[in-house]
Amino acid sequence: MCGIFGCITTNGDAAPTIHASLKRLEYRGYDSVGIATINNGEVFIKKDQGKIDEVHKLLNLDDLQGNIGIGHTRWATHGAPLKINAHPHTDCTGQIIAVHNGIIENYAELKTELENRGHTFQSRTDTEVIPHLIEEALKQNPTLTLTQAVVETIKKLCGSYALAVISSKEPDKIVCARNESPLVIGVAQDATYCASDLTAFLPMTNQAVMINDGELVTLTPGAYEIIRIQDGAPVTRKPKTIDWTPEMAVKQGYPHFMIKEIHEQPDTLRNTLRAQEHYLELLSTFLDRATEVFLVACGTSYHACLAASYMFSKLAFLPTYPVYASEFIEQHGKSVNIDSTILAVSQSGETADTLGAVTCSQQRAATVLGLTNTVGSTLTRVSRVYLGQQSGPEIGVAATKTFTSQLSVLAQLALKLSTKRGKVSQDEMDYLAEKLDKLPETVEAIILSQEDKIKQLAKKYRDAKIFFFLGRGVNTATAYEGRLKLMEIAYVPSIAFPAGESKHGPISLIEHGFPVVFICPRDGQTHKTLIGNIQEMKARGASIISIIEEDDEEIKALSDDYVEVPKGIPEVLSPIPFVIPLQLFAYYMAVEKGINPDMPRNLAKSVTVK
């Protein structure tokens, strides 16, 4: 999730103003940084890979000349994170410069037509065609101002974005705008601002106008203008007084970054569902060919690769194995060759139990393939192929929407296989997709319908010594993730098991009270059984709680409470909603507890010992 900011000042130059606001950004991660500025029709540009304050010792950021300029920290997603992948980005001519935050998902096919008119491009990033479809725009049109061109650019971009432009030929505004990818105004006595959250400039001013989606904005010295893209539209929007102190802009109002990042998994979902189709059908070609496909990770991540087993086998007929990476070298270790295929999942690219599988497999002569959220980890240099996950830097320990965004490249790679190996009908593979596309909307209607719900649930249930988690088929995996959300944030001893294990041992467990969360999806064969194990356990006295979907009266008739998700989601996709109730009753039982969920004692984001 990159930082971008952008300031025009009526006193004294932008530059120092712009690093500071940056420096303010560098909790969204961030591995580069640039500053462009603007002075007497001159362009000035600084940017290099690595920490604000490394780059500024060896660059100076701060004595770039102008009152005006733009500035970014880049989370990579094309492209490594190298310095001629850091923004700004120029046109040819070096008088268009863009900063971008988002992915544009034709960047591929824009930059062939661009090439093939001429332009020539100096970095491996999506970002670069922006100004260079600004600079065609004005060679097509000379009479366009620099705002008319920005929205004929913008027209051609499929994708999330906010970005903001700025240009020698007009070195009085900047140009941003904003789909899927947040934007802000700020508004002082001496200075106009743009930017990624309120955070960077909540110290100069507190008076904040929210850009939505399909607008466009044009900053000048003490003023901005408003317009929709799609018609050009003036909109009329005032200034709105913001009271958050700095640490709540940091978390955008919500009190923790976890539950800041729960909300946060509609965007990011959209944002997995823009994978490069290239890296997808690489991917997949890999599988294909392999003999035998073990997906190794630890903790979250390995949940994720248990679901992803199900998936690649009901839609590609491919078996596969999902592995412990701390095991993996133990159990089969030995056994991998020149046939096997690695699939190495990790947020961090750096996860030590992972990384020594990995060097094993290659040792061994296999391929080894990854996913990750972390553009040039060591996972990704390691890697036959990579894909990234593209769900952003994810700030609490407990990952939610790595597990998510993880589950849909997964769900994205498995369809494509299908697709490869003809095993599902056309039709099947259709309302997949359609139903794999409209996930967001489903995660968001959860979020927004069942929150207040689930925060009562957690109140009554906060005594609780332990809870059972039960799942069948693909949600076998959703319930080992809601039991270690559970114990890791709110230290609650909880046991997960496939819901047909319930009978061989768990079971004698229960007593009068004791809760068991049941993962019931109605699609599929596992509900007619899940209705015989709840009646097992609710016969001994447990208290149930489901996970259901709508107007499913028959589990509704059986269960102490209940949490509904939309209808109609295909089971072999279900582990995407149907996990956000458990990661939201994680939360709200921290909080009902007392404790901080961002830091879980004796836990670490990126586990980097084995």
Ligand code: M6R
Given for the second form:
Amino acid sequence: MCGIFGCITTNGDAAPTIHASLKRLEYRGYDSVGIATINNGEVFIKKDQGKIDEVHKLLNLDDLQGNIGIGHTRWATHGAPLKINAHPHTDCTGQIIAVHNGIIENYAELKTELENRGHTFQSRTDTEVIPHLIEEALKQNPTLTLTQAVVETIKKLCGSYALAVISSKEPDKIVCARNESPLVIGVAQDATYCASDLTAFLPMTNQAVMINDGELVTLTPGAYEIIRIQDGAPVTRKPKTIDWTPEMAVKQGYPHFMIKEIHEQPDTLRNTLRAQEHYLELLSTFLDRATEVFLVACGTSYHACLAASYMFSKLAFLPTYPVYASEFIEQHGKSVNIDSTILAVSQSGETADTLGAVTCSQQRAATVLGLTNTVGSTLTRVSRVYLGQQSGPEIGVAATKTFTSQLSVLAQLALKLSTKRGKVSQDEMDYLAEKLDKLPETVEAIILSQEDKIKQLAKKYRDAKIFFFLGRGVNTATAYEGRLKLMEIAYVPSIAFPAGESKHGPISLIEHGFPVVFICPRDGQTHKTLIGNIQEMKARGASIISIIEEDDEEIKALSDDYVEVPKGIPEVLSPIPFVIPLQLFAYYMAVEKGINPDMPRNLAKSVTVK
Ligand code: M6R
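Switching forms now, from the form predicted on its own to the form predicted in complex with the named molecule, please provide the structure.
Entire complex below, previous chain first.
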């Protein structure tokens, strides 16, 4: 996730406005920043790695001449967070300049094709193909306008983008377009803006035009023209008046970051499913050759590892050991060796316990692999190979969207490894890959259809003093995660177990009205045994809250309350959709209790002490 901004004005230089607006977009990414302007046919660019304030101190981002410009604040996906990879990017001549948020999936093929035609690239980003493609379109057909050349370019792109382009040949316009990455236009008397979200221009204007996928906009001062990319048809859309306060705008109208991030999951999952092919291949090769594999992480990331251990075992027949990073040195520090492989999972890439386990493993010559949301973090620097989970910055202290992204990447990795090892039939692989691709829609449907119901459940159970969360198989991890969310956000003491373990002790706690949450996918071997576990609890007076597939009448009949997810989810992938109701439940429980879920007491987003 990155932030883009463009400004064309009749009122002085654009750069100070772009700089201030990028600051408001900084929550979308902050590993590098850049601004480009045009003045009297000359292009000015300032960019560097680092946070906006750091780069401004060094370069003075307000000091670029020209009434037109574009800017970018970056969250690295392709290419490390270095100056050379910071946006804006230009074509060979330096006349066409672009900023981009999203992922161009076919950039490698496009880049090779362009290099064969003599284009020279400066960066390792996917974005840089855009200005070069525009340059090429204009070279092939010099009569094209900038808008037409951008249309031609977009037709070649696969993937997601919100992009903004300027050219010193046509210095009176910004061309921007959208596919699966947000883009909104702001219209003032003397200026027009394009941005990743309206927070960026809200102090200048409250007149906003939302842009849809497949649309392109040409901006001039105080005016805009939208067309449909597919057929060039003009689109008429009037600006809407936005009455958000700046605080509401940062959260895009949501009361808290946590609920905003829960709602972002269909999009973050779509992102996660894109363009990791090369790294998945590389990582799966390491795992395939490994003698013993430890999956090491803390908190929510540990739960992703626990789920992954079932995925690797079921799909690739690879035994792996999920270990709490804080326990790793005590538990395995002496035995880990040159034949060991450690897959460290950390959203922040900076968690001290996880890095401690990594250092210990490296000292003993083990192979360290990483999965993180933060390209440029310590984990990416110390890993032999790492995968980026591409969820965008997560502001809420509770991990939500980053958990489902981790699960999605780990599922892709398990599938890749499975293909390599030939353990599962091609039919089953195709079926699972198709289901994985559909998960963003499934998650969307759950949020849409169940959120109100979950709000009511939170009202009903707001005074409960304790909860049980029970699941079997891979959903033991879901149960653990549901418990962690409720404890950390709503301060409700909770216990989670594999459901089969409950009768070995914890069941003695059960008395009339004790709420027990069961995670009940229908596919797989666990459904029948779970019904038995529900009966055991029910017989002792527990209140059963079940997360079930639609029309699971058998479990519905045993439940006091239930939340439904769409039918036909393969068990091995089920933690992704089944955790959504648990995230929502924790959030609404906190809201019911008057707790700010974004800032739970005693916690920090990144725990950098052991
Ligand atoms: O950045 P990491 O994934 O390494 O963080 C690990 C845990 O600190 C983190 O998941 C923590 O448990 C969150 N509060 C969970 O919501």
